[in-house]
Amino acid sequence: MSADTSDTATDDGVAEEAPSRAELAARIEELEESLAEATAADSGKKMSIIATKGTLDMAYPPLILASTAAAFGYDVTVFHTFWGLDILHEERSKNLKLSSVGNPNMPVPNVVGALPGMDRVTTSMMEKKIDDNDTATIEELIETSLDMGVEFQACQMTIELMGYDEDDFYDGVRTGVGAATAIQDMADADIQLLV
């Protein structure tokens, strides 16, 4: 009798037909595919970023890191709190400023940077540099990141504190997120960054 047609007995003595080699091979292939899918899902790397600052120069790091990590296959979450929430605010993100005081890399001394109107000057200088170098805008980086699957979270406490409306944020931003969710996300992440 060949292995393809043999019968086996069960515990109660009733004979069952053994699966054929083709059926066993198909089942093994199915199990290998399931295992590969489960392994791929479990082996995904995760990055969690906390964005706390809303100046023009501090808006770029979390967005560039998030989009780059997503391009490398990371599951990325960016939790925006306090002034970092302005990055996700559709109107405010278009008017982020660059402070000329306390920034050691600014081309003006602090005493000059403290003069009225200097933040406008330094912001204009930076915006010109961004434009001249064809660097992506904040809006473009947010849209690209969202398209790549980055999850942007808006801190609920900060939304209430600042009096923002949830409709003021870019489409795709997850609102109503609290610190407990952010902490759990960081605990599950392979990389945690505070920007």
The other form holds:
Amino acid sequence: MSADTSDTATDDGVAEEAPSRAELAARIEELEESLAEATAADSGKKMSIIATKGTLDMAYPPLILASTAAAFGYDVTVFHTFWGLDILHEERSKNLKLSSVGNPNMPVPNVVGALPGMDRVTTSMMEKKIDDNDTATIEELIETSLDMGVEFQACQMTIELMGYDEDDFYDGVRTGVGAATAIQDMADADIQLLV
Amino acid sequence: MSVEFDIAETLDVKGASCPMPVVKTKGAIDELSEGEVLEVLATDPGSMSDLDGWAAGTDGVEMVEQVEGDDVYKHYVRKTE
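For comparison with the form predicted on its own, produce the structure of the form predicted together with its partner chain.
Every chain and every other molecule in the complex is listed next, the one we just looked at coming first.
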């Protein structure tokens, strides 16, 4: 088929109703403005992480990914809720524990792991490994991430549930935020993770 | 070396493991001017893949060369903007 519908429309005289050059120019200007606004508001890559766990092993992944994404130039927010709050708690973050039960990869059987004091033993073992391998500590990763512009958010509902005080958290942690803030961040983000 | 370039700065991250070589490289490259090359000395074997991936996925930097030495991995990153 060689017939072009737009040509046919023009031939039929629809062109009379077509907008003038001035109207088109105004429309283009309008569109260019809204495009500029849209790209300015959404420039750069974003990552949103939800951190829900507060054991020593589970504190690492969100912090390693957050600081690395920041190095890639991502705007990163990490929303901490429930036990994930402990990662941002200045005092508690230095004493995160590794559970000696519930992980079949641990060198101790669950029945032994359940004995009193065993969490302390497994945590010390892991802390020694972290030290021996020059792996960054949780505190170092938090400070580094903050320096790189990562936004750490502490869920207000769980701050109150856990009985924490806003002053308990590292300087720079954003409090007074809830699920809607997290959803907003996730909706805008290129990468969303729940840890 | 296959490519000729001047080294503007050297970052020593020997001993450090993931994510620090990448994170510290980012910090050091921010201090350089456009066109300058940063030398990164690392002992983390993961730094070969990680720094290459970081350079490929980050605006304003390019991996010039990576050299796998006996104990030290050397990376040369140029700031391009």
